[in-house]
Structures are given as C-alpha cells and as structure tokens.
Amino acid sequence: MSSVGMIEQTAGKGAARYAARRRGNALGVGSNRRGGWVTYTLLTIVLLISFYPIYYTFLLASSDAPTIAQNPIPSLIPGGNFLDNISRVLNSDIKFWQALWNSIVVAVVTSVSVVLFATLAGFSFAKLRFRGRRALLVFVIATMAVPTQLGVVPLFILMSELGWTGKLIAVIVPGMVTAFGVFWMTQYFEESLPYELIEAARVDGCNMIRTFWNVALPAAKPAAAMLALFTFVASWTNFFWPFIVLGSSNPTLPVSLQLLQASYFKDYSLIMAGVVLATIPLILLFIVAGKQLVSGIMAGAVKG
C-alpha cells in the first residue's frame, strides 16, 4: 500500500489529498503549469507601462519642433519627420560616429575588465580563507555608500597628472571593477559553489588559479552574464563623468547627445532622435542575449 492510501486511511481524505500535492511538488508535477489570465493581464500592464517611454521618445522624433511646441504631448500615431530627424543627427556636428565607437570600446572593455575582477573578488571572499576577509569585504560593500560626485575632484586631478585628460582610458580605468560586482559574485559563489567542488579540483591537482578558471569561472557564468549586462548599460548610458574627463573633445554617446541642445532652443524631435539612436543598441543588446541569460539563471539555479 503506498504511503498516500496509508494517510487516507489513518488520517482521513483531506490529508490524503494535501500529502498527495505536497509529493507532487516534491517531484516536480504541475512545474509546467501555464499561469491563467490574471497573470498575462498584469504582464501585459506592465510591459505596456515600461514600453511606452520609449514609444513616447520614438513619437516625439517622428515629430517637428513646431508641432511639438504647439502640442507637447503627441497623438498614438507617428509622424512623418522621422528619419529626416535621424539624417539631421548623423550628418549634426556632434561627431556621432566617433561617440559611437568610444561608446563601443568603453562598454565592451569595462564589462569584461567587471566580470574578469569582480569574479576574482568574488572566489576569494566567498572559498578562500584568510585574515581580514570579512572586514575588507564590509569596507568594499561600504565604499557603495559614498557618492560618486565626492572623488571627482581628486580623480579628476589624477587623470591630469597622468597626462589622461580627454582619453578613453581615463574612463575606462575608474569602472574596471565595482564594489556592486565584488558583492555580487562573492553572494553568488557563496550559495551556488559547494566547497566539494572545490577540494576534488585540488585532489586533483589543480592549483588555485586552474580550479577558478576550470570550475569557479564554469559555474558562475549565469551570474556573470549578468553583471556583464548591468555594466554594460550602466557604462553606455554614463554621462557624468565622461563629460567631465572628457567634454566635447573625444566623446562618448550621452555626451554627444548632449551637444543637440542649443543655448537658447531645444529642438526635442532632434534631441529624441539622438536618444532613439542611443537606445537602439541596447535594445538589440537585450533582444539579442534575453533568452540565453534567462536560460543561465535558470540552469544556475537548478544546479544550485
């Protein structure tokens, strides 16, 4: 007799059926369920609330600026001036392609330089044992609490010493590794790499630099994948510091952008253009490695 007919019998149907839902779920049973109405209904609200922003940028570039001053809030229905505002952006004076391209180098360079260190970071908090390990740790997590204005000056200076002053270097150094990347590696090989893993690698043979890349480094790919993803928009849509190291000079893309506003007019079907530009990368970015990441999270997740 399973033990299903054996509760019925001692304690009833009602506990028969709760222990038979628990077993269910136990095994897996009903994982694949899909969710009813009222959970595609709240889907579709938010994913209409979090697209309209950019529908809304996308109309105002297929607008004019007449139009625009006479109605600040567009119909549904898209204009006609589009691409002759992206023609007046590419063919501006802002140096659009140049901004593209060290956009391109600073996000791509600083994303791996994140990822290559903070998961460095993060192994040797969270595996390796040694004096002041937590301490270090609660000053790296502490250093998240100091705005970024406060060393400006200081970092500023530096950059000028240095000879850096109008480089892409001098921007791409200050975010190699970020203490947000340190703490999130160091959670994530905390709770998804057993020790077990780790002391096979070393019975067989492996030092501690080869058991990071041959096993610490395979297994914190979901994790990795994405803070490549957070550092790489954070680093693409930086504006503060980049114009200050940097200005007109050699700029990255939100800088460049901010050179379509004149002094005395702001032509905004001219100004959204630029931003529809700017957000097209990103959005070919998230099209492109949605699926997988969601895929690392959740084979990270079951392995864990």
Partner chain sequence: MRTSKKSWVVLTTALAGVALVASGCSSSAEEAGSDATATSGEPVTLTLATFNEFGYEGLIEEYMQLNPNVTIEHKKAATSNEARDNLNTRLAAGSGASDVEAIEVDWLPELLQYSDRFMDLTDPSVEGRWLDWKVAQATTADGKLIGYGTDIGPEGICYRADLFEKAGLPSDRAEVAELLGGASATWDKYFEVGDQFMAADTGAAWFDSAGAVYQGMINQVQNAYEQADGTIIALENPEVKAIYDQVLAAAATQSANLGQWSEDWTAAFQKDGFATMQCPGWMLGVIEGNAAGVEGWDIADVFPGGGGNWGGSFLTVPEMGEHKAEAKALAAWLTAPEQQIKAFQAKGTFPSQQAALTDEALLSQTNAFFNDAPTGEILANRANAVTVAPFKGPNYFAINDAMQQALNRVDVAKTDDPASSWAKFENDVQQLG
Second form
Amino acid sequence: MSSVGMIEQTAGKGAARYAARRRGNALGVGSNRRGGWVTYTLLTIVLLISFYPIYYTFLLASSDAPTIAQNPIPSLIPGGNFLDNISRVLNSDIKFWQALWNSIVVAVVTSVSVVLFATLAGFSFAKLRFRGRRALLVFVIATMAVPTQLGVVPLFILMSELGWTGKLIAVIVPGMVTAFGVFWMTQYFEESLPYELIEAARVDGCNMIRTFWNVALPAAKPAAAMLALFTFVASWTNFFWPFIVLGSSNPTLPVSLQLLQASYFKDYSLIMAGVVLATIPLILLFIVAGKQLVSGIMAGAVKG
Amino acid sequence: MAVIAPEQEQQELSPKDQRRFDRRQRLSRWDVKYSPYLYISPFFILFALVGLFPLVYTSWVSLHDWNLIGGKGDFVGFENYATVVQQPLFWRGLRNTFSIFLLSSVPQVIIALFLAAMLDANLRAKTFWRMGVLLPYVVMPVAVGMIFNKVFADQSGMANALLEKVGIGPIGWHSDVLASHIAIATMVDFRWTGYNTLILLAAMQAIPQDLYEAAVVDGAARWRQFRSITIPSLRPTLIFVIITSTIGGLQIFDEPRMFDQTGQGGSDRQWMTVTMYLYELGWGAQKSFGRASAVAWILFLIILVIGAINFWLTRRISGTESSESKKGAKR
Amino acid sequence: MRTSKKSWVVLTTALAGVALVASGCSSSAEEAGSDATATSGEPVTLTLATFNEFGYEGLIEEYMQLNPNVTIEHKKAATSNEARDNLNTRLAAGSGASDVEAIEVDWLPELLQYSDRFMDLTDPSVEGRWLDWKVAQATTADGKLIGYGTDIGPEGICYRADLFEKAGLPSDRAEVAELLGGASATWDKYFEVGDQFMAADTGAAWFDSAGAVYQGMINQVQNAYEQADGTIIALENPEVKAIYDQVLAAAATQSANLGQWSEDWTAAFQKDGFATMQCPGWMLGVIEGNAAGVEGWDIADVFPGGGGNWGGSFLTVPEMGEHKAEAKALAAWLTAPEQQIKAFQAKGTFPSQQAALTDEALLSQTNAFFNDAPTGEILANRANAVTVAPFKGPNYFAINDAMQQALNRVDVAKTDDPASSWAKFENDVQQLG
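Could you give the coordinates for the form predicted together with the partner chain, as opposed to the form predicted on its own above?
The complete assembly is shown below, putting the previous chain first.
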C-alpha cells in the first residue's frame, strides 16, 4: 500500500494532502537550489578532514612498530603488514570474538530499546496534553546534567546488589533509556509532526497507541534511524562503565582491545589494527544504514 | 509497517451497541488522559532504577566527610561545598571549562548549521556526502586521542611544523592556556560537528517546501531565506542541539584528559576542567568522595542555570526571526 | 485498544527477554564458583586481577594442574591506572574485588591507610623471601604485611655510547660507570659530567626530564615530605628544596625539557634528544621500542647517590573475598622465587626475591639492543645497592604530584621560573593541610 494512500485511509484526506506536499519537497520537485561548485569544494575539504584519521588509523595498522617510531608523520602509502597485524590481534589472548559478540548484543539491544522508549515518550511530550508535561520534560533534560563520573560508585553498588556484576545485563539496563533520546524525539515530533495529522487520525477513530503506531512512528522514521545509529555507536565505543562492571573476563570490544596496550612500550601497529577491526562493523553499519537513513531523511516526515 | 487495519465504523446503534459506544467513549477519555503517562513511564521507571539512586546517593555523600575507600565519616552539612568553592583550583577548572566550552561549542554549532544547509541542497551522491560528514563520529576515542596528541605535540607535532612553514613560531600547545584550549576545542569539534550537522539536517529536511516557495515568490535572497525561514523552523532542534552541547560541553572530560600523558590538565592546570577536578578529588590522592560529590552538584546547578539561559536565548533569537518572517510573508 | 495494549506488553516482555537471554549466555564463569565453600580440597574458583604484563599466563595453568580443585579466572587491565580505578570503585562499593588483587607500588601507600580492607599476609613461610626494602614498602606502621612482592625496578643508567664518544667521553660501560663515580657515584658527579658533555656541544641534551631526575634523587631520602607520624614537612625540609634547586639549575643547561611519556619525549628517542636516562629493568623494553633503529644504547652498572628503585608491584588479598585462605596460598605460590624467575623469562618482570637474584637464569640474561649488556647481572647488582625505603605516608603522592608539576612548569612548559613555581608548590601543599 502506498504510504499516501494508507494515510488517507487512516488519517484522513487533509493529512494525505499534507504528506504528498512534503514528499514533493523531498523528491526535489521545485527544489529551491542545486549545489554549486563552492558547495562541492567546501564539502570535499570537510570530507578529507573527516576521512584522514580513519585512513591514518589504517596506515598505522598496516605498518610496524619501528617504522612508526621512526616516522612521526606516516607516509600516505600503506605498509605491507596489515594482515599480519590483524592476525596478531585475532591470535592474541584478548577474547576478541566473545567481545565482538558481546558488543553486538549490547549495541543492538540498547539501540532498539532506546528508540522504542524514546519515540513513545517523545510523542507524548511533544503532541499529547497531560498534566505536568512541561515539568516532567524539564526534569528529563535536567537528568542529563548529572556528571557521569560520579554515578559509577552507586551504580556499581546497585549492580552488585542485583548480582549483575560481570554480566552483560549490567551494561544493557543502564543504557536502555536515555534522556538524550527522549529529548531528541520530543523536539523532532514538535517540529515535524503536524497536529492536523494526529487530529485526523483521532477523528477517524484511532486510539492513542494506534495513532502513535500509524502516524507518529512513520513520521519519526528518519529521526529514529539517527537515534538508533547514534545509540549504537555510543554503546559500541563506550569504555569506562563496561570496563568497571564487566572487566576483561567477559569484555565488550573496547575493553578487550584495551588489553593490546598492556605493555610499557605501546605497539601502535597492533593497537591500531585492533581499532580497525572494531571500526569495520561500524562502517558496514554505515553503508547499510546510510542508504536507509538518508532516504528516510529524504522522504521527509511521512513514509509508510 | 502499519499492520493494524482500521476498525469498522458502526453505522447504526442498537441499545447494546449504544452501551458499547459509551464504553468506547469512556475508554477513549481514559486513553487520552492516561496513556501519555504510560508512554513516558518506561523512561521514568528505568531512570528511577539507574539514575535516581545514584543521584540521591551522591547528594547524601556530599553532605558527609566521606572517603572513597574509608567510607562514610561525620555529617558535615554544606562544609564540603564551602571548602571546594574556596579552592583556587575549582575556579581555575571553572574558567577552563567555560573557555573550552565557548571555543568548541560556538564554532561547532555555526559550522554544523552551514554544513547542514549545504547538504540540504540538491546534491549529487547525497548519501556519500552525508555519511562522510559523520565519519569522525565512528573513530574510536583511543585513536582520536592518539592522533591529536601527535598533531599537537609541542616539539614534534604536525601543527607546529605547518605553522613554522608559514612563518609562525612554535605555539606552546601544552603550556599556553589559550592555545591548549584551542587545541582541545579542535579535538572536540572534530568528533562532534558532523553529528550535530546531521541532526540539523534531519530537521531541515522536514521544513515544508511551501514556506520556501512563498519566499521565492517574494524574491528573498538565499541568506534571507536561511535566516528567516530555515532558522526559525529549526527552533526545536536548535534548542536541542544547543542544550545538549551546553550539557556535554560543561561536562567535558575525555578530550582534555587525553590531551597529555598524565591526564591532570597540565603542570599549571592550563586545561584542567571541573569534571577533571572532580575526578582528581574523588579518585586522586585525596580520595575525598564527599568533596567530589559537592563539586558534581555545584556543576549540576551551573549547568541548569546556563542551560536555562541558553534555552531562553535560543527561543528569543529564533522566535524574533520567526515573527519577522511572518511579517515578510505578509508583505 | 486491548489489542494495542497487548502488543505493547508483548513488546516489552520480548525486549526484556532478549536482554535476559543475551546476557545470560556469558555469565556461567562468574557463577561457577560462588557456591563453593572456603575449605580446602573442595572445588573453588579464584579471581586474580593484574594489569600490564605480569607474565602469569603459564603459571596460572601450572597452578591449576597442581591444584585440580582450583579454577583461576584471570582479569587483566591494560594499565596500572585502570587497575587502580577498578579496585578503588570496588573498595568504595564494598564488593566485587577479586580474590587476589595486584597493586602497584605507586598507589600502595594510599591503600596502606586502609590496611583493614586487606588480609594480613604475614607468614613464617615467606619470611626473608624478598629484599628488605621491598617488604618495607608493603608493611604498615604496626607491622602488618598487606602484599607479597612480585617485581621491582632497580635502576641503572642507560646511555648513548655513540653520543658519549662524540663528546670525547669514554663509552665502554665499565668506563662509564667509573666516570660517574662507580660505587660512590653522586648526583654532583652526574651533573658535573653532564657539564662536560654539554660543553662538547653534540646537539643532544644530557638527560630527558627534570622530573625524572628529581624522582631518582628524592627516592633516596628517608622522610622527604612527611614524618613517620604523617606530619607534613615538605616545605620545611631543606633536603627537598635543595634537590629542587639542584635539579632545576642543572636542567637549565642539561635537560631536553621533555615531559616523561609525552609525545615529544617518545619522538626524541629517534632524534638524538638526550644521552642518558635513569633505567629500571622495564625501561629497557621502552627504549628498545621507542628507539627502534637507533644504535648506541647501552646500560652502565651505576646509579648516583646509591641505589634506586622505580616501580614494582604486589599481590594482595582483599578482606571482602570469599576464599581468602586459598587466595593467600595462590599469592604466596606466584611470588615464590621459582615462579618469578619464570615470569621474568616470559615477560621480563625483574624479580624482587632474594633467591631469584642469584639465580643463574637471571644472571645470564643479556640484551642485544643494549650492546649485549649483561642486564640480568647489572640489575641484580643495582637491586642489592638499594638501601633506603623512603617513607610514603598518606600525603606522599599528592605532594609529589604537586612537585612534579612544579618541575614541569619550569622545565617543560616554561610558564614559571624556579622561584615562582616553588611558590605555587607551597600553595598546593598548604591546600592539603
């Protein structure tokens, strides 16, 4: 079923017209401007700066310790030890595969849960009227202002009371909702989900949860996709709390890769090979999700 | 995605149906009244578990003479607060935090806004450019720290080598206060500008086209379009970006800690931030968990105040322009 | 509405289920030993937390074969700092510490204040096992021993033979030891030779960092910053000020002005940055890595002002553990001379045990990168030359930290002169009181 058609059924003609207009925008019909050469040049510069550190990581990963020590600024041509270094990481005693699996589990579960809960809460805060709405929202935002370093000790006490130390759930549960996500979805709904759509759905007899499911969730797709991506990356690179509560016996990737630095002299070719291994899944995610994400953004507010 | 078929509308109401209809009406009222609380409850339930307890615990700690390892000592009221605000290091940390925050956040938000506007244009290979901008976000922090340490090394770094070529003497990135703040701000912006760009871009994409069309009919210049349509329409997202940048910026910890080998913010505390000071009090030689908690609460209050000011400012700026654009549309 | 509410419930439970299943799969190791009782002979799982390289991987296997009822779970942190954060969090929370926790000498004093959190490991069977000063480091004022010594860092002087030659100084390692004063080497002599070296204008500095040299000197003072009762005397003690002045006076001409471990410091190994540095055993690997491809490094069997030690660790048994007796037995076994020799062979951690220092396997050790120097023998001599176990009270690290920053302000950052930097140091110390 085409999305506009579906909206017409579920949310009424006005909403469908609105959606069609928005898609028109997104498809570039009557788009206000095209990128000129200035835009392309500036973006190319930005992209080169963005790309360099990743390439630099790869350069070091393909080199060896003496070469790195001798050349503080590496040559732009990769060395020949990349596969060697990768296999050194995989063969070292750092539980790489277990860590990879743990990281995937943690990142996937937290991303799905953050998106779901944040979308629900965001929809309520942005579009529903209820008592204490503003105060509760301010409270959510204020919770972000608590310095995280300090929470470690009480959180650890809590986790050992629950018997969760050393288990993945100790990393998953604290990450299952974020104030950041709730705030983000609230703001997105506020600006991109018109009341007329919700009203239309209500008039057509949708209850709240169905209005959410049929109207709000599709509208939130681009923002939800971004939130999922951000949450995934944040969870993937998180070091301190997993290190404290899990330790090296049941590690996530950053915790296990940290062990590659466990000597007085740091072999950067080995460490960076580990970083490359840990970054590949993220880049794959980018390539797969990127297309989805951008087309999601392009489709504007409503897509079925 | 939508799997639930629309319900059949009741055409004629028998008495039985009438009761059902009434019940539905009642349920519907309850639905409107209470379901919002249901939707926000997962957040608050989980927050109560993993967020509120640490918060309450910390405030309890801050009122005691509390050693990290030794544990709870005497109740001292607000003495910890009084002590830390008398420490010159606390104020130095606050100065550094604000300086790094301003040096990083202001350019970051402005650059992100312009980048997003560029990406919003009708470009070839959109996915490529958009994902490219976000690339720095996936670089592991350990790699970011290492790379920037190499770039900003005082004697052997790339930054000074390049500056020397254009005739600027070596800059003491790790000795001069302002230089160290600029270097750290660069590190911060490297990782987070693309992230904010994408957030703003997502919001820009959602601006209805007819607003622009009206402006084109008006013959508004591109800059004016940007200022009086794009910015005001982005208000909620701008508020989001500015508030989260404020919170993140005032809590800055990882980047300045990674900036040198000791992670203490420099020999003259040139770049020691409030959170670093907090960490040093609690986990460093003093192990004063009580004082560290007091600093955390002071910082929390400062963030609330600054956040409120920024919220007000953002609303005001984008709000004024919004009314301006309405005027423009009438004209 | 019913349907939708149901779907919401289903979703939540499903999600919670995923979380539980996902995390349940990897928890078996953690639970395995929790039911075991502390009596010997019954199956028991011990956790052992170390950092960096202790060289224990093979030994753990060996111990489990010798004691079939014992399973050891080894938790490693990459750096000493991370291990410290980890242990501190667990001590603060009052739970979760490993049965055996490795502790570095740098953060041992702060834990000595809370010696009641650790088991007293005093035992006739281990008496006389370690060098006296090593035991003293882990002993409280009332005679409680909270840690068994693993490795130490006895210091010689590493130097660049080629740069010495260039400066017209003798370059053979025995001659260099003589040049610096042999058995009666002093810091005055070290700085004097430094002047000679600098006069030859080789382009290299004499030493890497004022902070490092200061550390070597202050470690030879019994009560530098605090009296035995904890009274802070750092500002009144003339020795501290004298060393501070002497180091900075020398640093003005002889220092490479590098902060230790900084990016510039690392890079300087490739650029003939400096000719000498203080060299505990573990530093040999650091130099070899950083100076890859550079020829001329050697090590002399000498240290100014007597012996010196830099670094080293201990194994402790936290009181909160459930299997303290077994944990103590494991710690005692791991720190026996025979085992530490194996650890030395595996990862080069220099043993702190008396008997190990005369072991042939250790004495015959040479190092090709350092011109085939007999490093085992040299470091064993250096370990025996250490006489002073400096007192490190509760404020030692806060004061020493402030001092290192004071030195770096002058030597590296150059934001202060010696007088103004000392004033800031005074201020920092007064804040502690």
